[in-house]
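Encoded as structure tokens, the following chain is the form predicted on its own, with no partner shown.
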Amino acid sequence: MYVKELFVDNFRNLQKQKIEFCKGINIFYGLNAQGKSNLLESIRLLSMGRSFRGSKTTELIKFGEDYFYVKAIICQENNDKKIEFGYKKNENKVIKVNGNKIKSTSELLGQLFTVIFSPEDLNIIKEGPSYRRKYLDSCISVVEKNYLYNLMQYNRILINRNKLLKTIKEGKSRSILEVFDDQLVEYGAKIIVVRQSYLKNVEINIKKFLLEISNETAEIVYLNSVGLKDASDKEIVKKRLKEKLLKNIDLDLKYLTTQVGPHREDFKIIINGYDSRVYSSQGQQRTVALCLKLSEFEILKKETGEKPILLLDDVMSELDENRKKYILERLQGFQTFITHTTKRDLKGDCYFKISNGVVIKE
């Protein structure tokens, strides 16, 4: 799989025209506020729905336009695959494939498979849980088809028991909390398990990644809601998440807020038997976040059956020469896309100048 063409019109300050791409290594250079970064986005979002940069919609438009569109030619088993994604101000999405309109982005997920590294990266081993979440829940929903569903459903369900819980405080009766609890129970128990087996993958690229990279050891530990050091059993998780629940109760109505479930749960990244969050230095630090998104990339690979297209932002200049030498010898046969200042450090098969959202290739 490889992106053969781009086409954009009036996304972020590109101008509208069409890039044609090598199937190996792209190397787009220019100064800063150039576009660089815009165009990984445009193609991450025909990949993902999303912006990787967490922006609403409407903020991917030009300034002093009123739609954007995008089109990318996909090359498959020398099959070409056609993705769009259009966006005019106070109307819907349109995203097509070959031509047909889906009806969600969750539906574009599988379409076209990125790994993106950027910079905001470092944010999932620094900061807090919910990052971690975040990230893990996207990767999931990429190889397992069910996964986002069951995500959406326990969401929608912990909303309704939250605002249960109010109307309980207030007097009203507790009966119709069990229903709520068994179908949150249902499913958090398939979120739990699908997360225990991806985090076990995880452990096992990242363990060898590093070792190769830096001689150093690594762990994921997987702090689930259940408390087990093993979530792999369906049934057993149920049944303890359903105890946890019960038990809770008491601080769920003092806080109006469910405390126990995959909403609240995180994982460790173990480094040298140290947590990398709290005791790793920056440096160990960019080189775990980069051996979880190599982890990432080889685990949507098997899964898949695809080569996924790897999108380097802005990552090179923060790596010395032994992990710039490390990532590029991983990343022969795949289509990459990177983005750097200049040109003279980087062996590429295309170079892709980029001024004032202009693409040239050289």
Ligand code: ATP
The other form holds:
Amino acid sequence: MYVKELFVDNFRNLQKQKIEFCKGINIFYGLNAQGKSNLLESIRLLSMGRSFRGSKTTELIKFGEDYFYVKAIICQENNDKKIEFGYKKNENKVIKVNGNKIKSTSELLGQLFTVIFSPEDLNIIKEGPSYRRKYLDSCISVVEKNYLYNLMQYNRILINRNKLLKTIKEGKSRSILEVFDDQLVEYGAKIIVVRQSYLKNVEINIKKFLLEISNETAEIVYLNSVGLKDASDKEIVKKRLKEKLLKNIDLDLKYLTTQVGPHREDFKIIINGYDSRVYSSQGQQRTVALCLKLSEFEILKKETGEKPILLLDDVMSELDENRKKYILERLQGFQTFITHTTKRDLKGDCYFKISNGVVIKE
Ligand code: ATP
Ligand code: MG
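Please move on to the form predicted together with the named molecule, as the form predicted on its own is already shown.
Up next: the whole complex, starting with the chain shown before.
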């Protein structure tokens, strides 16, 4: 698939305009703070329903205005598809596909497949477990239809269970807890089994990429909450999770939060035998992040049977010549959007200059 045309109105600093892209590598260049990342953000918004920079939807509205609107025409095997995203201050967002309103973000997830690379990806490698969980959840929710729904159910039950812990501490009977635990275990096990399978897939891919790029070995260790080396059997996972919940009840009551479950999980990326989070150099971590994204791309392509679109925000300048060459070779045949401060040293199929929110095709 590829994005043929984009229309933006009141989106961040971008001027109201229609932009036509080419099928291959689209390069956007311009000085700092001109709107390059904003442009990629608007495309990614149509793909995931939210900002890749973690901004709230209301922050995407141009300063001083009270709404924004973004529309794209996506080409898919000669079929054109229209995706629209509108948001007015203090109102609900309106998302439409081919003119039909869709009810939830999960419905949007199967419409436009993108993978984004940005310097912040380094956080997935460097920072705490919540960054990796968030990343994992967002990748899986695109390829597994019910994943986001199950995750939302799990989180809802978790909040209620934590509230219940408080009332139990205040003297209410424990008996009702079992109902919550059974529900939590049901959704929790679904999440764990899918995470296990996705991470196995990541491992196969990341091994290959890292070997090719830097001749290093890679391994993924899923630190699941049930302490299983292989958490792919749902019934076993359910049983183990239930046992863990029962075992931890005193701690749960002490801290008034649930100590075990998918909301506490993590995964490790082991490079040449060592945890990359702890031991890798900055450059190595950058390579690992890159390989992780390439794996995401491969899995997305395989699972959906579609060609995803690559969004590379400011990453080219940070890579050495070999890595740059490796990525550009792999991206042949896919639509790619690359932002860069200069036009030099990047070979693209079409170029756009961005200046003060205006995008001009050359
Ligand atoms: P860099 O090369 O530094 O990454 P960039 O071209 O990617 O720059 P953007 O992140 O796209 O820059 O931001 C462009 C400008 O948009 C910035 O000056 C930013 O302050 C501004 N901006 C951000 N949010 C809004 C908004 N809601 N309304 C208007 N302008 C905004
Ligand atoms: Mg930028």
